[in-house]
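A single chain comes next, written as structure tokens; it is the form predicted on its own.
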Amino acid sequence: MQFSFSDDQLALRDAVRDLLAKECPPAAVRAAWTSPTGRCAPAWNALTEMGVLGVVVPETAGGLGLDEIDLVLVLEETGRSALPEPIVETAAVVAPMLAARGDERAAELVAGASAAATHALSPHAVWADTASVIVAMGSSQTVVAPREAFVLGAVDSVDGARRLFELEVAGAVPSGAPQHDESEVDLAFDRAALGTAAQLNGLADRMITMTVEYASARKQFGVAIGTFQAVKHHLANARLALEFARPLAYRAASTIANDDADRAVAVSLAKASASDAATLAARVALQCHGAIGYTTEYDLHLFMKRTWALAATWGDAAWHRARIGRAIL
């Protein structure tokens, strides 16, 4: 069993983390929260051109044919510049459910394109508005269709880079839609699940540099408030749990590229695991920023607020605990 990552993955999140570096910076986000679209135009085309949202993509439908684990890297990434675009249902959700079923629309989204999607535990469509397919699973039946056929209603959101909706579908469902099919619905919640825990530990590994950088630079008393030990404490909490985190989403993604039998297991581990320590981690940046750390100018307020969305989505923490629980009674 392989459990270190290859050279080509190494050097795949390399790319991706250089690539957001200079077309992702926190005033890109910023700038997102008044955009007409919330999105970050400049990163989704780069991104695009470098093939990243096709990455587990068949290449008979214009993608690169990798999996889960190659991806799982990538989508930290993504968490650690807060990138406003839907990537997660995009790359992670709905390409690679339509590249199964033979939609030709799978290509379009590989090509640029994007997609939403919701379930009953994330029923907002995240930037439906841009959306060229949206893909709406309830209980008993799964919409697979263009935004047109969808009536969108805006909700507030504590991230206002990320543009949420409710939606009801206008009308008759699109004929030709095929069966609801409840392991597909599973597959994808459990690689939603995962594209957001990959995220919340990028936002973590940022925020825990961002405090680290700070308390090294601000002092008090004439010495750094990185020399105290209590900062050093909750600074040490907070990397534990990250360093906790990120083997488990590893993890998760070998059981979803394998199809391995324990895969819900392993992803509502990995998601609630980084759920508590990018909410950790926030908290921890909070008290030792101090009164700055709750100003709105101040970038870290972009990857708090990033985080607690991200945390309630998916399944939260006490969701995904009560799911192992279950498996394991």
Given for the second form:
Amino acid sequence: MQFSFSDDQLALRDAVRDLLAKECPPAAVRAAWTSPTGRCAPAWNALTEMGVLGVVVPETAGGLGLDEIDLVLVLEETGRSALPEPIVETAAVVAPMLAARGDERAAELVAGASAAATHALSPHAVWADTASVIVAMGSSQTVVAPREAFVLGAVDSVDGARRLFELEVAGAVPSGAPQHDESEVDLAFDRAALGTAAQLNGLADRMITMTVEYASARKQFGVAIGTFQAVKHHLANARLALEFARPLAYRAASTIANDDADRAVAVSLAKASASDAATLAARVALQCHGAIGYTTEYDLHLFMKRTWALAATWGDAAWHRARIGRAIL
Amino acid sequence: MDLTFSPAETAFRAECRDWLEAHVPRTALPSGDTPEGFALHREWERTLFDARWAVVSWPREYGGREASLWEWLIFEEEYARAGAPQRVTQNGIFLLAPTLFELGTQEQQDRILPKMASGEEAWCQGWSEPNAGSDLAGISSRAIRDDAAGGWRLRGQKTWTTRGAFCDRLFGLFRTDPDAPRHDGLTYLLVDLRADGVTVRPVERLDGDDGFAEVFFDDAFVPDADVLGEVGRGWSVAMATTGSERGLTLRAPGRFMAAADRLIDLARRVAEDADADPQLQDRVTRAWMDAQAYRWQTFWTVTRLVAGERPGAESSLVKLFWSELDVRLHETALALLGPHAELVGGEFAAWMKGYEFSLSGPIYAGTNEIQRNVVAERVLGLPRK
Ligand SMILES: Cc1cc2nc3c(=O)[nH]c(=O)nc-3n(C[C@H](O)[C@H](O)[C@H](O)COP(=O)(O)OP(=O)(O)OC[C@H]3O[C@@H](n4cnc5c(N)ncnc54)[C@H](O)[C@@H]3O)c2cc1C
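Please give the other form, namely the form predicted in complex with its partner chain, since only the form predicted on its own has been shown so far.
Below: every chain and molecule of the assembly, starting with the one above.
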């Protein structure tokens, strides 16, 4: 048993963290809210250049040929920075799916094109209008097609950077669509849930850190509010939830990488705990900030809103608990 | 990352499992917090010791197997899974022993550890006093120098001493220098509860057992050989012990995994007679999930421990988690039992008793309020004042 990351994996995480600190500061997330695409091109291009989009894509398809264990820390970082980009959909879901099908478009994704994906549980495709390829996982068939094959119906998200769309296949299902393969859909779903869980853990960590900084500086009654026990205990609770959510995401990554029999339960453990931990962190962060946290001029809302969006997508905590319940009860 | 156990570890698991299956008493022993129960538990611990399962992680010369931390966790999983009796020697083995290995003299280790391992000498923890609970550095029991006799004379009182009425010896903190700053005047002493000048009074606990004791000292003598660590350095010696208490040595995940499995069994039985309440099923699932989370967080931590890192204030997170998990788990069981929950006899009685005990988790080993303070200040870095 060696439940830790290798030096290379940690180095990749650090590189991504540095890159995102530079290319995706809160100002860039904020700018995405009002930009036409809701995305952050400099960060995406830099990540592409690092090869991050192809971490789990085989080398023959232009990727790095690594696995979900290598990817999970990277995705946690994209959560920490609230990166407004379809990285889970592209790097974790669609690129590996296409690579497994021998579809050449995997290489395009690795090279910087982007993807969108939907599933019965997440019927909205995020950033679909700028995606080159869209995967619609329906209950009877999975459609993989270029964006042009779909009619997109825009819907609004609480997170102004998340451009959401309902999908409708325009005309006939594109020819050459393979048969519906349940195990392929399940795997894609589990990768999406894992990626989202990792992002939620990153978001939770970010909000806790922001709040510790704020509570150490903000004074009331002549002292820093962080000296008050009520504030301390709120933050300790958030930290506690995160402490026990994070290893579950790492372990879930390992079950996907190794195609373990308990993959589904492990992924659900990860997503349910991450959704709960991040939602709690958001709640605590807001409470400890007081009214300033309730403004959109302050950055906290960027992270809270991403949290609420991600907590609800790819199966919320209750859905994942129910999936676990069916397995154990 | 490699989340599989090695063939040797898997073989070790099989060996534990086989032995436990063959030896765990078929019917549960009476509570170890009663005189008869304690005696029967001591016999069981002797059986464990004779087969070298009492202290698996210890050196062979003291009755152990030199098991790795991973093997120890495996043993604890199997022990709890087998429904084996709770360890009445646990305070000595899990709390004092790590400190003895770290700071005790060779003579102390040779003299004390074998008897501790065999259960011949059971130890209890003498920290709390009537006026010093959370504020442990506020203790006032004195140890007064007796040069002629080569040791110390104890005066004062300890309280809430778990199994103090049945144990043979006590480890505790005493004030040796009343003029020194609070934390500096303390010394860690190993006390014989059968010595002259020691009076032990059992105190009934919430669950009806004599699990507590008050211990009174009236010039009881402790020789210099029974000072653990340096005179005046008792606080830092004791902190080594509280790290073990909050962290995982006292409460390995196996205990909670086994309890969660029993809860699932209970939920299945209840679901057979009644329409399954989805809300209750969700609570059962949550309890199982928490036990899993505890297990994986432990594995995460143990990997770092094995690599030579030392547990820090993070052990407070561990204590918070297991103590609250234990309460939720038992609350869920009572909800499943409905009107059967209140019965003190019969097949379900263990759940109410377990619930009562679980409620002490957020109090002992440093209350959860104190642990949250520690997390906020020492893990998160929030200001103290
Ligand atoms: C089942 C059980 C077994 C025990 N076994 C032993 C044993 O074997 N040996 C031993 O020495 N002791 C033992 N104890 C005692 C235990 O260590 C103490 O109960 C504990 O340290 C709390 O002290 P107290 O009971 O005096 O409560 P107090 O310290 O008086 O606390 C009462 C309340 O005030 C809160 N409080 C106190 N200070 C603060 C603060 N600074 N910030 C926020 N809240 C605060 C506490 O959290 C608690 O809610 C045991 C207790 C139990 C319940």
